[in-house]
Amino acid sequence: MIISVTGGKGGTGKSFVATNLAVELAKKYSLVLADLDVEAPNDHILLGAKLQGEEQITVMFPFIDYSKCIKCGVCGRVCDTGAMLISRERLPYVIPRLCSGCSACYYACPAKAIISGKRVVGKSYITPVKIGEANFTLVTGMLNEGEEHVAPVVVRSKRRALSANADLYLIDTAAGTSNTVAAAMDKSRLAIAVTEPTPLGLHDLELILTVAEALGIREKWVVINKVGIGPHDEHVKLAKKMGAEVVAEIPYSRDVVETYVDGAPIVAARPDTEIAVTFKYIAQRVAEVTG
């Protein structure tokens, strides 16, 4: 079975709830919690975990044979990114950055002028990860700085913690509601939208229910972070709107700003705090649904 844990607006506490639930779910199932966010990767940090088992993240990428181009400019009318560039001598020039390696130009190209190569754009980590009962493996996928292109390392890394075999799949995605964080939660069975209670919060909140449902996903609850910081009433009213349950309300509390800069998660260093008693009773509610 398959969790998104998303939320549309950055900031909410995503991550926050992806590692805590992790760990308490992990006491029950076999479990691989996957950190798509991977221009900004955390879920390894708020475990205190050190990355191990690094692959490289590859993208095709075309070379010129000067030798067999017939200047036709073909490549350069079918990239859709801007990576081939004609010069006036009507020569294709290609932009690495920009490229996102589709293969468009290599197999449009009919003089075969271009030759496929590879470019490292990312890396994926695959890491164990224990925290007193709780077992689980943990994928990180992380964006080599500067690329432009996430979705390739987004699609790779999720292959890579759905090749791993467990009862429960964890995904935390990026922050909002681009074609990463769809495909990051794509074939989910329920997606976890946590929000908090400010403007902005509910603006996204209601863009991500409506990815979700989209896609398909059957399941859709909402867990109100930070509470207390401002009024949550409308977020209630417009999960109800779209058919989510708000399943629970996490009020902002010094114990996990502590947490956090400890390095641990609060239902293993504060595990009788109110907080980390929710977190029990959200996977006591995975519980249920997963049968």
Second form
Amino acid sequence: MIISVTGGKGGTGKSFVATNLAVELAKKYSLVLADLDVEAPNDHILLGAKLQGEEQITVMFPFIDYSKCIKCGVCGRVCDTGAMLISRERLPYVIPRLCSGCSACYYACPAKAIISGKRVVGKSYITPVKIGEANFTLVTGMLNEGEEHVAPVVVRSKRRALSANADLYLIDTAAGTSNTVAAAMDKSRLAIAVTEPTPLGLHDLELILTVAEALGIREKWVVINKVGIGPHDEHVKLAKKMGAEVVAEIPYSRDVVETYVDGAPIVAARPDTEIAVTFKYIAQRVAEVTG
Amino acid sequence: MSEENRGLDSIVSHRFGRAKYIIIVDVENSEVKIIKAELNPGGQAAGGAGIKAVQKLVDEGVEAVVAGAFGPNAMTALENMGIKYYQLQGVTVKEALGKLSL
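Based on the form predicted on its own presented above, generate the structure block for the form predicted in complex with the partner chain.
In what comes next, the whole complex appears, and the chain from above leads the way.
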């Protein structure tokens, strides 16, 4: 079963919820936590783990065989990202940074003058994590610096996570509601939207719940984090309107900040705090959904 | 590159890829032979605007271009296509030609 932790707005505590819930759930289930916030993956930092098992993620890259090129310019016309320029001599020229590796030029070229090569755009990692009695696997996707095309790294890292044998796959998505966030959430049985009592948190909560609905995710939960920093009654109303359950409210607390500083999940470092107990409750509720 | 279609009086746009018009001037011995305005295909592009603008310049046989600023992709493309590019701000097309002694 796939569960995604998302939220729309950045900085609401998606990774905080995902890592703590992973530690709690791993006591009962074989679990893979997939960090698909590939532009800034940091679950390993929150878990105090060192990334391992690096694998390169490549996309197709067109090399031109100029001896075969018939100067028709078709490759330039089919290129959707503007990565293929046609020179004054009608010869194609590729700008690597803009190429998404879609292969359209490769298939469109009538002279078979395009050689299908490869370009590295990111990496994925597979790291065993052991915190107290919790053992699980962390899969991390990481986009290379300077790369623009996020989707291939999200999709491949997700595939690597799902290929590991587990009962539960917990996916930590990036902020926002882009198609790459949707790709990370896709096929989830349950989406947990983490929000905060701010107008922006409210605004983005509506967007992300709409995405979850559009993806046909059956169960939608809301976790309101940092409760107390502002009013959150509108968040509760919105969740109800959108058919989502507010499953937990996490108070704004110094305990969280201190465990952040220590680089240890709060459920392990301070198991008796109100917040650690809240995560135990969320884990129990997940168990009810899993059956 | 310009946001206006007013011939030699058009003010040079502060941006390259997303400028609305390309004012194309054919200059020979400091004399303007032909002047025309083309819509910049980069103006409405979802992505890769600079590259679409460069492609239009290549197709039109342009040898040099003036704008207020150029993006990194556009500069790479212009250099590879052998098109000279000049950064000038707040001047008309006519003034730009004068400054570049074209």
